[in-house]
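The form predicted on its own is given below as one chain in C-alpha cells.
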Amino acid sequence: MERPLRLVQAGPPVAQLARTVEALLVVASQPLSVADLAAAAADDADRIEEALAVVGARFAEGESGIVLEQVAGGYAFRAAREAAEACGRLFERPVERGLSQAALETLAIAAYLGPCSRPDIARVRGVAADSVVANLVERGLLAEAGRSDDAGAVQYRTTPLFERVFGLESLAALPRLDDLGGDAAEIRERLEQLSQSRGA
C-alpha cells in the first residue's frame, strides 16, 4: 500500500512573512539589508524580497503615513512627505539641526574623498578641522576608518546614519561634482591637489 504524499511547506505564506518583515523594520535602529532580514526571519532571501514588495505596496507614499524606503544599503521606514512638517516640529530634526557650513563642507569632503584624515580635510577646506570632525563623530555622521599608511593619522568616513539623514541609498547616489554649479571647478582643483599630495 502506497503512503500518501506529504507536502512540505517552504515557510510561512508571504503575507505572514511580510508582517514579520514589518516588525523587524519597526524595531531596527538602522536600515536592514535583505540578508539581515533573511537571517532574522530564518527565511530565504528571494521570499524576503517578495515580502518587501508586499510591505512596500502597503506602506507607499500617499497610501500610509509611514513609507518603506531603500536607503543606506538596506530598507527602513520613514514618515510620509505629507507628514514631514509635523514630524519636524515634534523632533526638530536633532541630527541635522545646527549643522554649520563647516560641518556640511566636512561631510561633503568625507563623502566624496573618504576615508580621509583631519589634515586631509583641513587641506581641502583651508582651515583646521579638529573640532568639526569631533562634533560630527559625536553626532554619528562620521566614524573612524583606520589609519593612513604614511603618517598614521586617523581616517574618517561617513556612516549609514549620514546616508539615512540625507536620503541617500548609498554614496553612489551623491550628485556628480559637475552638477554642483559654479564652485565645482574650485572643489575639483582642491581634491586633485589633495590626491596628488597623497601620491607624493
The other form holds:
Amino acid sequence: MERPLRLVQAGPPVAQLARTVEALLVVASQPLSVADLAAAAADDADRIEEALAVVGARFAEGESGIVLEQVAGGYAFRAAREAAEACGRLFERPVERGLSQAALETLAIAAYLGPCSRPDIARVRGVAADSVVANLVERGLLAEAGRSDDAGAVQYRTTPLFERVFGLESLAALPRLDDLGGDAAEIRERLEQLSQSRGA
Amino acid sequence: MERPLRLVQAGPPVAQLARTVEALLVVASQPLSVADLAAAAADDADRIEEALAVVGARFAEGESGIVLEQVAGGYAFRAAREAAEACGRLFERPVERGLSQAALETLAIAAYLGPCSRPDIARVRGVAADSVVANLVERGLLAEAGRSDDAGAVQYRTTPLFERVFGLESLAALPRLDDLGGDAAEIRERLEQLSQSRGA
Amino acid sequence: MIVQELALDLDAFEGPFDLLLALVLRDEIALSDVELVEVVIAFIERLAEREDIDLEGCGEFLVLIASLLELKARGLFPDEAEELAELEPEEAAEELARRLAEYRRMKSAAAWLTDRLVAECDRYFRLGPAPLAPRPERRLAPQSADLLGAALRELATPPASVSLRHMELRFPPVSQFLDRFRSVLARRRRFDFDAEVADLPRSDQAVAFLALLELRKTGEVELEQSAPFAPIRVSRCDLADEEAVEVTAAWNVRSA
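Return one more block: the form predicted in complex with a further copy of the same chain, after the form predicted on its own shown previously.
So here's everything in the complex, that chain up top.
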C-alpha cells in the first residue's frame, strides 16, 4: 500500500525530541511505549522511534551510568550493569528476594497459560496455590485480571513489573514451551514401557 | 585546620565514578545526599563532589532532557524545563465526572456547617472520615483551617477551587436549606442525632 | 533407579513399584485397595539404607506417588470430578501423562526463570515514582451546588424502620417430634417420613427431620432412602434385618 503524500509539519529537530523523550523516561514510573511517548510529546510514532535511537546511543552500556532498555512492552531507564555493586549497597531488591520454587512455578504458569485462577494453578502444581498467589500479588508480580466466565473465580496474570524484573521485552520473549522438556507422548510412552517390561 | 597528608588510593577515574553516581540517582526514588552516594560508591565525599560536578555538566538545562538538581535532601534527576508540557501530558489524568457519595456528603458538611474536624464529620455521617478527608485535601477541595479551640483537632474548610467547581461565587451562594433548620448549628444537631440513631 | 527397584509387600500387592504402576494404569488393580502410605514407608526405608541421597529418584518418586494419590482421591470422591471419574483406564493414563508433562514443562519454565533472575541480578531500576516527577493532578468536571443540598437532605432523612417480622418465625421444639415418632414406632414397625409430615408447614418439617436424625444417632431407628429425594423410610431398630442394615450403610456412605 502506498502511503499518501502529506504535508509534514516540521516539528522540533530530532535532537530536541530526543531530549523530550529523555525527560519523559526519567520521570515515568513505568516503561513507556512508543505510543505513550508519542502522545505525551505530541509527535509522530516514526519520529519518536528516531529520537529513541538517539537516546539509545547516548545511554548505552559502557557509555553512561544510565542505560536505555526495551522492556515490558516499552522503554525505560535503568542503572548500568557496571554500577550494580554500588546499587546493591544502597537499594534492596524486595520484589525478587527469596522467591520460592513454588512462586517461580506459579509465575511460569501464569506467564505461559495466560490469566488463570488459583484452582487452575493448583491443578497444574497439585497443591493449593492460595498463599503463593497472595504473596506474588503483594510483591506486584501477579495482578487480578477479572473473573472467569464459568466459575466466576478471580483470574491472575503477570504484571509489567514481572517482565521488568526478569528483563523480558515482553511475554513473547519467554522460550517456547515446546523447547522446554516434558512431552506428554514421551511420558506416556515411558509409562507404557514400564508396564510392558514387566509383561504381567 | 590543616588537612593531614595521606596516601590516596587511586580509585576509579572520576568519569567512571560519575557514571556510578548517575546510576545511583536514576534508581533512587528519593534525593540522595553526598554521604549516601559516597557510602554506596564506597568512595570519598570529595571525589563524589567532583563526580557530581561532571554529572551536573552532562545533565544541564539545555544540554539534556534529564537535569541534575540539588534539593533539600541532596541530589536528584528531574525533567528539563523545555519538556514541561510533554511531562504535564504524561501525568495528566482524565477529567473526573463526579464525586463519590462520601466525598459529596463531606464537602456538603464542611460547606454548610462551616469548618469542622474529622471527628465532627464522622459524627454527622456516622462513619470514619479520615480517608475521604485526606483524599479531598489532596485534590484541593478541602484545606486545613487551624485547630478548634476546645479539642484541638485540625479543622477543615472548603477551598476556592471547591467554589469554582460548584459554580459558587462564595459560600453565601449555596442553595438554602430552610426545610432542614434555621441555622448551621440547628442542622448539625439534627444530623448528629439522626446519625446516632442510625448507628444504634 | 531406586524407584523402579523399590520392592513392595502390601496387602493387595507384592512386587516392584513399577509393576504396581503398570497394573494400576491397566486397571487390573484398584487403587482404593492399595495403602499408598505403605509405599511411601517402603521408599523411605530404602532411602535410609543408602549412603548417598538419590535426589533424582526422590523427585521421580514424589511425582509418581502424588499422581497416584490424586487418582486415588478422584476415585474416592467421584462427585468431585465426575468427568474424570468416568474416564476409561486408558484415558486416565493419558490424562495422568498429560498432567505430568504439563507440570514438567512448568517446572522447566520455572528453572528458566530462576536462571534469568540470576543473570539479571545486576540490573537495577527504580521502583516507584521519580523523586522530582510532576504530581498528577486530578481534575473534576463542573458540579451542581444542588448536589450538596441533596446530600445533606439525604443525611437528614430518618432511616426507614426495618421490619423484624421474619425474626419471629417460631419453631416447635424437637422433643415434640421425638415423642411423636416414638409413639408412632410403638404402634408400627415402619413408617414413611414424608407421608408422616406431609401436612406440616416447612419449618415444622425441618424440625421433624432434626428429630429423625436424633433418633438415628441414639440408635432407635434405621433410615432408608432409595435415591436422592426419594421418600425416607423409617424403621424401628430392633427390627432391622441384615438387608436393612446394608442399605443403611450405603445411605451413610452417600451422605457422609
